[in-house]
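As structure tokens, one chain now follows by itself in the form predicted on its own.
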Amino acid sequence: MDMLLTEDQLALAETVRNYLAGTHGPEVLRRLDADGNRDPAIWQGLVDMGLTGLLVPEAQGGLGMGLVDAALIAAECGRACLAEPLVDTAFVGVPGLLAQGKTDQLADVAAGRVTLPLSHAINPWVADGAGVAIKSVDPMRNLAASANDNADPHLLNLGALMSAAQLVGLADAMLHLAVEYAKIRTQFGQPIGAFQAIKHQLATCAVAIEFAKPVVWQAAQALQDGRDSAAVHVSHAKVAATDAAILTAETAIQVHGAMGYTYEVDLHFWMKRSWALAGAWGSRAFHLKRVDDAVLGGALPIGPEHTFA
């Protein structure tokens, strides 16, 4: 199995984290925290950018790429804490429309004409959607509250996956926000990264997200190719990026002391996100228990002439 990304696919990515990194950084998270969380010019620019006609056909006015690929763009979503629901419309709803044959709204949903509220059994919640409004820990999210028994396995996983893949995005930004603190904040004469204690803590962590980036291209790839044990993958990826963003969270706020908690650090909005995204589209323990059933029950045999063939 190749699981090597392209060149192509690389570009692309590190197109989307420039720009939004010049777009959507802490200052403006900020002001859409005091002033609404969405701003419809943030909204145009990822339209002008061709991400919510990513997934959609070219047939209906989109560039019809693949799951790796809005897997990638979907960590950079991450990285950037973007606010808009651009992964949950243009990632998880296109593809689950196209998987029912569901064609109409494509168009509009590549022009950034029309966003797609998501609803499933497993989630007491509908991110952007019409109804009774409820508090989520993270203040970019809207949600409604919802008693959907909608229960279509591929929308859980492409939920599941998309879900994983910002947790990976937004466990790097985490990191890189603790290093950086890490260099100007000095005790006993020097910056504190220079402490190992520091350092380990900071290596794990680095680890802990390199280990869980290729289990959530993998679980893109196996979705994608529809394969038998996709869901299983998509679990693995599910726990492996939660762990590392969590593991991340804690690390950074341990790193920035006292006041790693408080508003005035930056860390809080990825940190939020991540605890919001845990949860999302099965928790931990659901998702764990997937891959266990598959692995104790002999659905998905384990060892390197199993994993790399």
Second form
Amino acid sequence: MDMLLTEDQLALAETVRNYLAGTHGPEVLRRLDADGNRDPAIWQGLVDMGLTGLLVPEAQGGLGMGLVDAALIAAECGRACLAEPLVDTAFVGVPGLLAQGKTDQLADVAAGRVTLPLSHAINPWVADGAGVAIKSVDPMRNLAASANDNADPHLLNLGALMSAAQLVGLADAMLHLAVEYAKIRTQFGQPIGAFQAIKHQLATCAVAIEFAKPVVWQAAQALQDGRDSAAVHVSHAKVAATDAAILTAETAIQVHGAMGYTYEVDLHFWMKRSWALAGAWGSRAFHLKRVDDAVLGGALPIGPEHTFA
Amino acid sequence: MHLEYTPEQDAFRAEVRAWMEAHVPKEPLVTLECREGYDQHVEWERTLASGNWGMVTWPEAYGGRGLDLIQWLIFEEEYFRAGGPNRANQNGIFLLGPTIMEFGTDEQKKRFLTPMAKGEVIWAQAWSEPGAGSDMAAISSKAVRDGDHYVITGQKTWSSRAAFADWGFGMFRTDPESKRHKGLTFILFDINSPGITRRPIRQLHGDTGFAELFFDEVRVPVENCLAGEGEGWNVAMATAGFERGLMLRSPGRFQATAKRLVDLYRTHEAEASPAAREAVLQAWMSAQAYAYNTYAVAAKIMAGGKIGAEASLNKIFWSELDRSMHRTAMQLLGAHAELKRFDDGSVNQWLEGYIFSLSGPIYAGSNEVQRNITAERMLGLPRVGAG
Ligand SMILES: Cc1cc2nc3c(=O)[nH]c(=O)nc-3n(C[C@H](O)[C@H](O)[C@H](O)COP(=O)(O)OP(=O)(O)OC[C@H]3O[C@@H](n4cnc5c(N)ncnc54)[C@H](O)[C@@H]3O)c2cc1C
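Starting from the form predicted on its own shown above, please give the structure in the form predicted in complex with its partner chain.
What follows is the whole complex; the chain from before opens it.
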């Protein structure tokens, strides 16, 4: 029994974080928003880092890593508000194909030549897919209408897990934006961050985020291990991450005052992605229902001796 | 990350389970907050010690089993699964013990740790004063050096178990010229020393859970000082870290409450609102989140890391979780909520638990203070005033 994230896992996530911080800052989001919202150079950078092949087996030219590694990197993608379809393709689509034993496309995915637009009955759209365009509140999301008759439960779990992972990263980023703003904005002769009403709201966000993270990592491991109970852990992760992100989004806009209500201040990119991912791959209500079915339905053993049931 | 227990861990769990099933009292003990209940709980500490379960993580030389933190978590899970009583010596074993382990001399370790693990000496924490609650640096009780002794004069308050406990650990001002954090010293004292008067305080539920301690020229040998004179603040901060951080409230406690809440919900399902149902699910989710986080922190410590400001997040999380679980139970109980005993004669533990849960956000450093610490030390927001 070991809930430790290894130094290698944390180091890889940090490398991705630093890379994205350097190449995918707010100015890039603004540029993308103004001009076409996808950039082959950004995609190529992710491919060059090996991220498209993270979960592709070594035999197909990938790194052969696991869902915990992917979830940690998905959180970094959330933190950077990454628009390219890396998470869908490489962390949801690839393990989805692997579970079905379909390996023929994987080498092309790893090499960045192919993306995997994911159609699922739970979503009324396909992200980054072909079809009639549908507009999202998130200016970085490219949605298209689709038939969506795929009801693969494993794909749903993967999509929900990786949405949850992105949401904790988004929440971290919004908390950071609000904290930095609270340090520089002064009113009544002091930084607003010195007011306890501001401090305490931000501390409450930190609590929600820090206690959502281990739920997400443990769900990733449970899904990786193919546990019978993985679905309920994924749903728990989706609910916890959604709650943390929405709380932090609402707090962050409040801390920014009217500035937060403008299109000019970058916060809105993260906030809108949070709204989008909160509903994607199963709403909060859908996932709470799955927890309900397992916990109150009695299928999942509960109590102190069943921490990792 | 591995979510499977090893065969050794499973065997250890089975060993704890068997022992607990054989020894945990079938009837709940009388509340710890009165003479009769205190005596029962001390008896239980000794029963635990007879099985060598007093403090499993301590070295064998000090009455422990030398186990690691994962084994400790397994022990705690089984303890709460079995409905084990509150620990009369919790402030000793979970707060003072680790502090002595870190700051004590070999002599002090030998003298204090084993009797603590064996439940022979029950400890009370004596930090708070009438003028020094959240603002602990305002402590004014004095300890004046006189040869080989300190002479203590002053008053402590809200000291849990001090109505009946044997020994206390306190913070006293040894440098009369000093201000705030400087000049404080961490001193261990026998509560039965001449010059100490205990005055029990009735708590919200009506029993005497804590006490005031009055010190009138109480002579305490200098060797009872932990770490050096004037080092009190640093020592106390370490103790507070243990209090808020890993040990004081292990996850099993809240997982057990969440499970009882699920059972309670089932018996009230017909009349319960969807909101109550959601609150019950939230209880399970939060208790599980707390458990995963604790396992992660334990793993981090075992890999050589330390807990810092996260201890404050922890304290906020468990105390607010405990309160909301009990609030939900009170709502489900409806007209039965106010009854001290149910029709079948059993004690309304939800009511007792709800009352106690209201103190969680206050003791061990109030949640407002924890939010200040989180905002300033973890998020880096500016400090203003003494907050
Ligand atoms: C059940 C129980 C058991 C206890 N056991 C012990 C024990 O064994 N030993 C011991 O020494 N003490 C014990 N205490 C005392 C406990 O440590 C104090 O109650 C606590 O530190 C708060 O101090 P206070 O009660 O004086 O409240 P105050 O400090 O007066 O606080 C009152 C309110 O003001 C808020 N406040 C204070 N300062 C700030 C600030 N800077 N920013 C924002 N808000 C602030 C507080 O959060 C609180 O809401 C116990 C308390 C309880 C309730």
